[in-house]
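We begin with a single chain expressed as structure tokens, specifically the form predicted alone.
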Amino acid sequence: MTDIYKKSLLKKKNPLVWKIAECVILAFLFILFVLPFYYMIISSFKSTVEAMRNPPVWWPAQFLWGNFADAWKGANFTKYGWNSIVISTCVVFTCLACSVPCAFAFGRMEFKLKKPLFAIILSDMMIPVQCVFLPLFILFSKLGWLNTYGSMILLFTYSGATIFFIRNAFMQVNNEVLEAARLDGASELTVMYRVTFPMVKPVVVTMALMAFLRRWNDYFWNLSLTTNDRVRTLPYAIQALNAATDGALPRWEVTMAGATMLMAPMLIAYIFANKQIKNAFIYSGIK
């Protein structure tokens, strides 16, 4: 008798116990993931004394909205926010322009070296970025592309993970649909964009959101491909808030306010794309 079979028997004999256990586990996971976000948001309204107090203060005596103004001014949100918007938005469009045709080719077309090339893409997903940042830094330095939008955008135009997931979505499209379009004289570009693309749109939207979030939150490449603040983005600015204290105690409440403002666009993007993300998981068979 396998362990899975034993568990299924126990679950049938004690359904109430298993439901309670599942609720307890889900509640624990909910608290584990939500508590840091709650502490970040509530700390952005605290005073300096409350932010530094141990044990932590879970509800401030007075909500100080001025912390957000201090974070906006101290982190220069206008400059760094513009850099974040430009880089993240351009990366989304360039990444999809590269990934969608590649994914369609690997998923629905036959050509020489298809399997070896796809194996290279899969292996690329397993290589840590720390292994390639130095060669890339030297390359962009010789090209004169350091501290430019071009280096920050071009580097992320290719994404093996995006190609992989969109390719899996293309593979689930019914063959009869593609054959009917081709019999009607449709070119491969027409088949890809007008026939199959609407069917895999939820997955594409999800990958676009993931690409946006990766670049919006990026800190590593902010420092790796830049030597000054000209094209650096908001994560660098938020980290720099801790150093802007003139020798005094760090104002954690201002840093938390900056982190809350940094998180706000991601939350808004998720709210608008929530339906597409759910459809992508259902379409991919993840329920």
The other form holds:
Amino acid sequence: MTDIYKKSLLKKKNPLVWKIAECVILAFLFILFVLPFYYMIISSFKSTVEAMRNPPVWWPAQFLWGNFADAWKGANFTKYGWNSIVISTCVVFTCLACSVPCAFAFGRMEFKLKKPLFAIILSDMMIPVQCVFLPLFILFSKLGWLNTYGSMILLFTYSGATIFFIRNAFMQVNNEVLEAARLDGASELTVMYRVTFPMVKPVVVTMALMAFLRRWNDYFWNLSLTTNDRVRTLPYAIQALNAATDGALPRWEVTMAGATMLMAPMLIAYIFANKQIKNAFIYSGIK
Amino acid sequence: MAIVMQDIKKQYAGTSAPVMEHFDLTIEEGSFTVLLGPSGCGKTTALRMIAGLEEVTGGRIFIDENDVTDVDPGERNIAMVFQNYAIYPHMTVRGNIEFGLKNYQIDKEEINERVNYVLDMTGLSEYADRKPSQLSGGQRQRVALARAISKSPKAFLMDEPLSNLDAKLRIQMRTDMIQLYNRLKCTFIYVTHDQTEAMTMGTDIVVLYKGMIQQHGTPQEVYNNPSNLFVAQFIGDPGMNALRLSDGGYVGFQPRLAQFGKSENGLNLQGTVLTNEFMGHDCMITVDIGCGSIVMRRRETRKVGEQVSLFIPQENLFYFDADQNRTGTVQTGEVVSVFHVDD
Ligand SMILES: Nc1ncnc2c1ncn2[C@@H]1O[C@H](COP(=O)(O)OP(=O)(O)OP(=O)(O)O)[C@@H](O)[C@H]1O
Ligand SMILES: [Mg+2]
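Counterpart to the form predicted alone, namely the form predicted in complex with the partner chain:
After this comes the whole thing, all chains and molecules, with the earlier chain placed first.
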């Protein structure tokens, strides 16, 4: 018997240096991610001159709340905001209504051509949106669906990623529980909605949030499938704010105020759903 | 209600050989039938086919003379208790029991009545509004039982329901299960690889090995009158010792019936004590007899390394023919080797 067997496998505690290095790295990452947000929010309160100044101003002399009012009016938040809310909310419902049963079928049922069909769904995630833009535009235009809520909602109703993640969650549900439900006389639909669905709730909540977010932030499709501003949404309006000027100077602080307002609901939603989202990532085996 | 499996064949998709073939089993109405056998012999498969959770490849299954081979699990009027409880984690105890009843469109009052009755019966009344995560393993298994009972099924199917509980709780639940059976008087089909469970609870034991029924009888029959060498060696604690004879047959004896000493009338052996394990009531003694080792259980002890003589009275010897089936004919020949069915 050699001495190697006597050596404990537990490592000695990290010396102080490592602790400090760890903190420095974390602090650096924190700043890297938070700084842009900070700068956007703080810039919303600046005066036009401060917003333009170089080196940048980190704390305005005076907080100008009026910038938000200007942004609201300038970007016509009432109109575009309404469009954004209607479309994003509808997408959450239509997307989940289609994705959940689809995910259940792929995750928990056996049928012919299951694998190739699923491969098609997966491959969709690898196709850049720009490739399908033209055919879609022509399709919607022939249907007479340009400039409608319908096209905006329909487009985001299908989401391969949502199906994929919910399917993964469904696959992790213990099979015995589903069998118990079938023995309890439950139909396949009941098994899905009353038994399996509640067990993957964190994943579904996260997917709902992400569906909302995708639509809320979407600029590309919104602009591609519209020829007038009837159903255009906030990202388009904020973009248009860039044109706002004060005499000769561009009013960055107004654009920033608009961007802050655009982001606020998502930030709030994230803070509330934080725990669910973390659970979802643990659950779907990503973390 | 009798459950009949008729000429069943089962082969899982993607496997080369069937798990079972020409499998015939009749489970008597009101019996507590235990499917007993080593791991992988097809117990779970058989049970799941009765439940309808697994399709049969060939053959028919009858419950109460009705052919249920193509009937959905929920329509077979049976209830199942799973090894991992399989209770709905997001529902309360009450919700778990109600779920099944609601699916059968029973009116509210009756649901309540049934739920309260089974909660009371399983001693879960005070936990009715708890979630499964707030219950102990034993309590969870009770929920699973309560859920099964609430449906007043014709038969209860159970797949190793006690194997996740600790030893003490298992014995407690075993007693509860026997009481439950005596009270409900309906058919129980119980899968286990634990022969103590099988012996203590079952009225009928079906010993399975490699997808075939080795013996179907009462615990007494299976223990005292094994129909082949596999059953003889599988049943008992430990099972029979078997010696292969030079003429092709086998002779077997139970560890408790081997004695120290010599006898005119019986099988005499000699050997060295290998191990001596104290078991409380008696000792388990392994003896190397030259061509392998045999086990005996005696109250008197011998030291490890000691030379011993032992004998088995003629009336306690069991004979098996060359095909390992039980025979009344005395098998002759010299002892060639100690034999175990599984190797
Ligand atoms: N879904 C499946 N696909 C393929 N083969 C399977 C499947 N389920 C079981 N088997 C095989 O069928 C045989 C019988 O399995 P079964 O689960 O019925 O055994 P068991 O007697 O219940 O064993 P245990 O005591 O370990 O639970 C085993 O050889 C097993 O590998
Ligand atoms: Mg099993």
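Here the structure is a predicted model, which is why all the values come from computation and not from measurement. Numbering follows the first chain given and starts at 1. Note that the rigid core is defined as the largest set of C-alphas that superpose within 1.5 Å between two forms.
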| Hey, does Ala264 budge by 2 Å or more at the Cα between the two forms once the core is superposed? | no
